[in-house]
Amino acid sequence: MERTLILCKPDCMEKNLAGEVLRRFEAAGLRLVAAKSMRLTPALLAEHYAHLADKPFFPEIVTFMSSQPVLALILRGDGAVGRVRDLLGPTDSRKAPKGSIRGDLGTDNMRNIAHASDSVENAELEMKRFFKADEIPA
C-alpha cells in the first residue's frame, strides 16, 4: 500500500472544490488517512519548490500558494502515487482531458486544483514536509 501527498491549492479552496476532489479520490478506492488546513510560508514553499527557484515564475508560485490556506491530504491505496496523478490529469489544466480533475476543474498550469507527489520517494519526503511525525499514520 502506497501513500501519497496532495495539496488542494488556493484555487481549489477558493472555488470550494476540496470536497469534490476528495470525493473523486475516494470513489477511485483511495483512503484518506490524514488531512489538515494550513497556510504555507515562503520558507516552506522555497523548500518544496526548490527545483523551480531559478525560474522566472517562481515568485508567482510563492505568491499564489501563500495567498490562502491549502488543504494537505495523505491518501493510501494500491499504486496511490500513479493513480492520483492519473485522476488529476496533466499539470496544465488546459491540456488535461475532460473527466480528469484538472480537466474538469482547473484553469491553467498553476491554477490546476492540486499538487500531487510524483514518486513514492517524493511522497515520503513531502508527507514529512507538510505533516509532523505524529500526524502521519503508520
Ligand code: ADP
Contents of the next structure:
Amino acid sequence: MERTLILCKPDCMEKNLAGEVLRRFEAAGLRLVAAKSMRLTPALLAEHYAHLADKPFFPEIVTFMSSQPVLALILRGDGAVGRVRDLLGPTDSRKAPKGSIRGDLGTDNMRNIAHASDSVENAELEMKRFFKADEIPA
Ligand code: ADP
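Next, give the form predicted in complex with adenosine-5'-diphosphate (ADP), keeping in mind that what was shown is the form predicted alone.
Shown next: the complete complex, the earlier chain at its head.
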C-alpha cells in the first residue's frame, strides 16, 4: 500500500474543479486519507521545486503557485504513486491525452491542475513537507 501527495493547483481551484479531480481519484479506488487548504510561501515552493530552480520559468511557477491557496491531499492505495501520475497525465496539458485529468481539464505546461509525487521516496518527503505528523493517519 502506497501513499502519495497531491496539490490541487491555483488553476484547479480557480476553475472550481477540486471536487472533480478528487472524484476521479476516488473512482479509481484511491482513498483520501488527509486534506487541507494552504497558501504556499515562496520559501516552501523553492524547496518543493528545487529541481527547477535554474529554469527561466521558475519565478513564474512561484508566482502562480502562491497566487491563492491550494488543496493538499494524501491518497492511499496499491501502487498509488504511479496510478495517480497515470490518471494525471504528462506535464504539458496540451499534450496530455483526453481522458487524463490534465488532458481534459488543464491549460498548458504550467496551468496543469495538480501536482502529484513522482516516486515513493518523494511522496514520503512531500507528505512531511505539507502535513504535520499528527495530520497523517498511521
Ligand atoms: P510534473 O508536475 O509533471 O511532475 P515537473 O516536476 O517537471 O512536472 O514541473 C513542475 C511544475 O513546473 C509543472 O507541473 C508545471 O506547473 C511547471 N512547469 C514545468 N515545466 C514548465 C514549463 N516549460 N513552463 C512553465 N511551467 C512549467
